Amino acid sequence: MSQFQQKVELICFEALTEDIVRLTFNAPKIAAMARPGQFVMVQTSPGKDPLLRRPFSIHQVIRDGHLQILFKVLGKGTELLAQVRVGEQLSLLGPLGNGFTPGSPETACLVGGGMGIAPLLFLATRFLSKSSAAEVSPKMPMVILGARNRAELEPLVDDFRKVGVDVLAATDDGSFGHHGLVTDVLTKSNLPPGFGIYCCGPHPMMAAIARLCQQESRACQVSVETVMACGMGACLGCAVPLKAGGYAHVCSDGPIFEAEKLLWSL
């Protein structure tokens, strides 16, 4: 898989609430040979501070090969993110890692948790993509979201909504969807045998969901996310260990990974 290293001009800034942000760069590189899942590594600042850049999820590549991160400010790296203004540019490395491997959307179900809901709307367009217009409905795949409280959760829906797919809801509060956790949802759904699971959020939210798919002996992709330094397997310091023993690496292992082959602890 190719990468690149460009500088991107932000066209499209959104603040979806006080904290969680969408911004949409020129990128026509990185946009033709992205798959959902993958990942770009983001110059934050045009000086040394932060040093490092910072990795994202690659949460939509649309028209003209703009393609958008979505992530909630949380340190210096996403506090500059969220400075940039429209004409500026950024130096985007990319798309790095792998992709989740799509099956039918006919019998996929997509579970997102917070910021984790950030690759699934990439994916789920694949999958539209993938049917005939004929064939698309609203059922298709299937997807659950979950997040804190409404505000935080609504507008991601709106945008899987806006692409012709159904969302069943989850938040903590109880202000939109299910009162309760998207592993609440899952379970309840009674998904039938030889549906897969496509999941990226919390770790013990992708935990509880890959035990709840080796019960059920269902495939299971999760979307793993952690502290990267290079992006690119140079610093080996993004490691996830694994149940057969040893160590893999996110970055240039993942960050998609079959769920049954971690080892996950709380």
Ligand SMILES: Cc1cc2nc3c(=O)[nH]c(=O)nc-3n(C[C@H](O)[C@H](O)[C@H](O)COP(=O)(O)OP(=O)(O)OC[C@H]3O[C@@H](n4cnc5c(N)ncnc54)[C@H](O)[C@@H]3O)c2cc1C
The other form holds:
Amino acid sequence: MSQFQQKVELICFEALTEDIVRLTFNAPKIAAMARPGQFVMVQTSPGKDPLLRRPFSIHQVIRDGHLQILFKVLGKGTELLAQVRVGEQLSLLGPLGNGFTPGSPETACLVGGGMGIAPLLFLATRFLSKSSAAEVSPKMPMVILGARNRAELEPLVDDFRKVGVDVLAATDDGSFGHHGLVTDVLTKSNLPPGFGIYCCGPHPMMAAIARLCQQESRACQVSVETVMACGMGACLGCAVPLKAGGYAHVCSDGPIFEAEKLLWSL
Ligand SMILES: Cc1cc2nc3c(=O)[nH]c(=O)nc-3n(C[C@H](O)[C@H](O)[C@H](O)COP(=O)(O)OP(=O)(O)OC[C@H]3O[C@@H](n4cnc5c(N)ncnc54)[C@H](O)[C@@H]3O)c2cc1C
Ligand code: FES
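Show the same protein again, this time as the form predicted together with this ligand rather than the form predicted alone.
Next comes the full complex, and the chain you just saw is listed first.
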């Protein structure tokens, strides 16, 4: 698999909320190879602090080799990234990781929570491109997204609707969509047997969905996030335990795993 380390120019900066930012880079080489579920390692500072690149899912690949990431400001690296301005250059390494294995759009259910929504827009557009125009229904793939409140969720839901996908929404405070968790919405949706789940979000959400899928013998792919140092299988700092014993490395074996293969701690 090809990976590139590229200095890329920021061509669009969007602050979706006070602390959620979307960056669009002109990154033709990485964009051309990228698959949904893969990630890039981003150098957040030209100096040595922070020394390590930070991992971000590829949020979307758009025409002309443009690649987007979507992130929430958490610490030093993301604070610096939120200060980058259009025209500046950053070093990106990618695309990294395995990516989702998409099945049929007619039997796909995408479930995202918080910044875990980031990789699912790319996956949804890939599903749409797999269907012929005549087959596309606004309900396929099915998408369930959750976040803390309307301000965090609505702009992201709009993005899915713009590409032609319906979304079932849930917020913790009830300000947009269902008042509660995405898992409530998933349970109430009575997903037919044969539908597979593609999931990314906070660990407790993914653990709950993994449990549900196990009870229903349903296929479930999860996108796992850990702290990463190298992103390329060299430091062994991103280990997650496997049900069968031993460990997998999120950067090189993942970040996408079949949920049933992982040992869930909740
Ligand atoms: C494969 C992968 C894809 C990712 N995709 C996205 C994305 O699309 N959007 C996004 O906002 N974030 C994403 N993340 C998480 C993102 O990498 C971290 O938020 C970022 O590295 C934080 O850097 P920082 O320097 O701002 O914070 P730091 O100063 O490094 O940390 C600040 C706080 O955040 C915690 N933290 C750091 N990394 C993580 C993590 N991976 N999971 C949970 N807590 C963490 C730290 O423990 C600390 O408490 C992804 C992570 C991985 C591994
Ligand atoms: S981050 Fe270094 S091995 Fe995964």
